[in-house]
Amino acid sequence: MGYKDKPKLAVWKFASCDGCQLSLLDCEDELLAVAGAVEIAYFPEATKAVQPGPYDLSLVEGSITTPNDAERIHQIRRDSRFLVTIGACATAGGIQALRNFKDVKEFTSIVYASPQFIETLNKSTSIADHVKVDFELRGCPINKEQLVEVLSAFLHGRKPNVPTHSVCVECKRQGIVCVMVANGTPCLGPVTQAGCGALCPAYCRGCYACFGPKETPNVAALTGWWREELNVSDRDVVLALRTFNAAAPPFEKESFRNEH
């Protein structure tokens, strides 16, 4: 990228739990090497050391779901060279997204003793749908070795080496058995991008699409084959589809479907 000083890393946080930020964190000996190459401008999880932009690289933790959010990435994308987002939340919403299909200002009303006094969107959104983004790596939370991948591609102006394929190529690979073929149980694998190491799979348990729709998926061929070999219920595909990434498209698409 022709650096004639170490390239600024800065890393924001909007609406999110903190686990993609805790996952750079515990990449320990790959931090070290990452904070040799880079100076860490602003990182509030890791120091109160804090420089001024603008930045080479951000990377954005979290959804917007407020007035103040929504001002504040326009803002962070114009001091940014590069803007990577990480994690559900940023890539999709997050499980806050869950929002995006009822009334907020009911939610508000039973939480709340005072609501009136809340600012918030009616619907909690990715940073995509709001400001131009360079990469989205996702994950709930997001693979430390994929962050690390990430960061060097950029460091070196190059394009990120992250698989789009879905986590049944990861069963296949580790010769994990097929749950929903040798056991009925619904698996959203087929349509989930690799990341997790086909994690719950290698438990006998059915993928929780923790790191989102895959390139290309076929929502609506998986669950119609979940309804007919499973007797999976309409109301049980939509739970299925409402988790850590509920507003990305497919799924969002596809429940909405099962559930009208």
Contents of the next structure:
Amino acid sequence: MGYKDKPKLAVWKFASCDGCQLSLLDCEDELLAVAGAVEIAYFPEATKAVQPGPYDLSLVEGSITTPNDAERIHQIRRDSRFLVTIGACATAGGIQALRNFKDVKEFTSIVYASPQFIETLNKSTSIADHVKVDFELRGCPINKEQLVEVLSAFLHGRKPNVPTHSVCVECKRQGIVCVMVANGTPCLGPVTQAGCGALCPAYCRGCYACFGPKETPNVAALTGWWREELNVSDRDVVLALRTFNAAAPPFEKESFRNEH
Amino acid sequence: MNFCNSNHASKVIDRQALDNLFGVLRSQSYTLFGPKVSDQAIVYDEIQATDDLPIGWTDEQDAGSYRLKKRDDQALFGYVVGPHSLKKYLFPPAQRLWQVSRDGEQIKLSPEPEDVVKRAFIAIRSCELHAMAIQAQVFTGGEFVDSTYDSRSRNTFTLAVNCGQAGNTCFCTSMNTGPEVTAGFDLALTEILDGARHEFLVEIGTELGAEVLNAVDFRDAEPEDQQTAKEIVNRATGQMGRSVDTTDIKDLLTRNHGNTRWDEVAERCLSCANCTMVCPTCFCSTVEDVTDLSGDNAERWRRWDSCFTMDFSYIAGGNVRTSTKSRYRQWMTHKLATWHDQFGTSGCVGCGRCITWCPVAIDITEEVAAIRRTDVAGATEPLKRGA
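Could I have the structure of this protein in the form predicted in complex with the partner chain, to go alongside the form predicted on its own above?
To see the whole picture, the full complex is given below, headed by that same chain.
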């Protein structure tokens, strides 16, 4: 990449559980190499030391759920040469995007004693809905090997090897027997992006789509098969699609279609 | 592996002798790979003895469905092919090609060491043997020989088995690839199981096979044994669950590029790539270069890829097959038609894996039949880029 000094890394948090930025601290074997390769300039989860921008690479975790955050992300974009979003919250709105299907005011009135102090948006949205994003790293949580791959690719000016094909390819490369064909277990793997290493099918469970929709997903054909051949109810189809990536457009569209 | 037809007299062995035969192979430093029950299917894995085989198990297959079932006997080979094929051993799903490291001004390139594992493939079906021959042609038959495939296929022993039954998605008789094992084996078994009688007719395919067989107890086969074995294979022939009319298939698919059936199958296709992954002849791969954080170490990896992924058909300027329709059509037309132009044979061996393991039951035999029914007979659309 040809940085004179070490590139400055910033890690930002929006509405999220912190699990994805913890993946960076969880890199154990690679952590010293990361610290050696970049200058960690802003990472409150890891250090109180804060350096001012601009930053060469910003990792952004979390979704936009408040008016304040909808403003804050624009300043971060202005301060960042490259902006990479990490995790299902940042790339699709996260589990909190379940609010998008309901009336959030009703929730706040039930949950909070003084709901008038709650300033929240009606919808939880991805970072890319607000600013230009250079790369989206999927997953709930992200895969730390993929995170190191994205950092390595950024440092050396190459394209990250992060495939957008189905989970099925990962299953088959590992010799995992298809849980849907061999057990009749509903599995979202055929419409879900790879990246987790086919974790659930490796333990004979169906895929929960933690990494969101794959490239060219045919969600209607898959859920049609679930309903007709695996006796999955429309309600259960909706529940399966409305998890961590509920607001990802291919899942959202299909869940609406099955809702009565 | 030699592909010679042998007229050696057949022999008969019992279960104990078959176990001993496995032992002979192990004593000659072969690692044995064969069928085994794992995660509710019969897969290929390392095995040691006949006890590791799926004894008393069978499989019930249909489009998009596979179920293990108990048999009412103790057959060793009473099932057909599962989700794995031998390509995982000869063309590994993920393989490092080389590593390179930098030390100051020095660059050190380390090629991967040649694979010298001796592999004995146990209970291999005729369709599988034909698939191996087709992949051997792809990887080693041309001007440029794939060194991985070449080295891995050189030290193999093949103990084939004739199918005594066919599955509901089998159609090897249509593709002239089975169910009888005719070539490409060192030894070939037919399991004879009748009441208390449990024996195996053994045909000898190579000198190596004869040597291995000589180390165990056997008797010469009687004409009745031969007849029984023949009837067993005939039973499988009569049970084929699927069929394909291959008449003129190359021209049929070529002239039906614009058939609306492709739109219909694209509505159902998930472009998940399962069909290509389970296909024993599909050979597409991607090559990735990875660096570590320091940039001092890099590796080149080859992984199974598929004509159903977007990255696979991305070339300078864009993707040449953006629609699922164009990708399914490419796969099926290559498999059944243009493979002939490229390699001189069909790319399909009729094993039925793509039918069984398609999560939504797309059936290549049904698609061929549908194209034939709606044959546009000459009225072709010009080939459009990315259509």
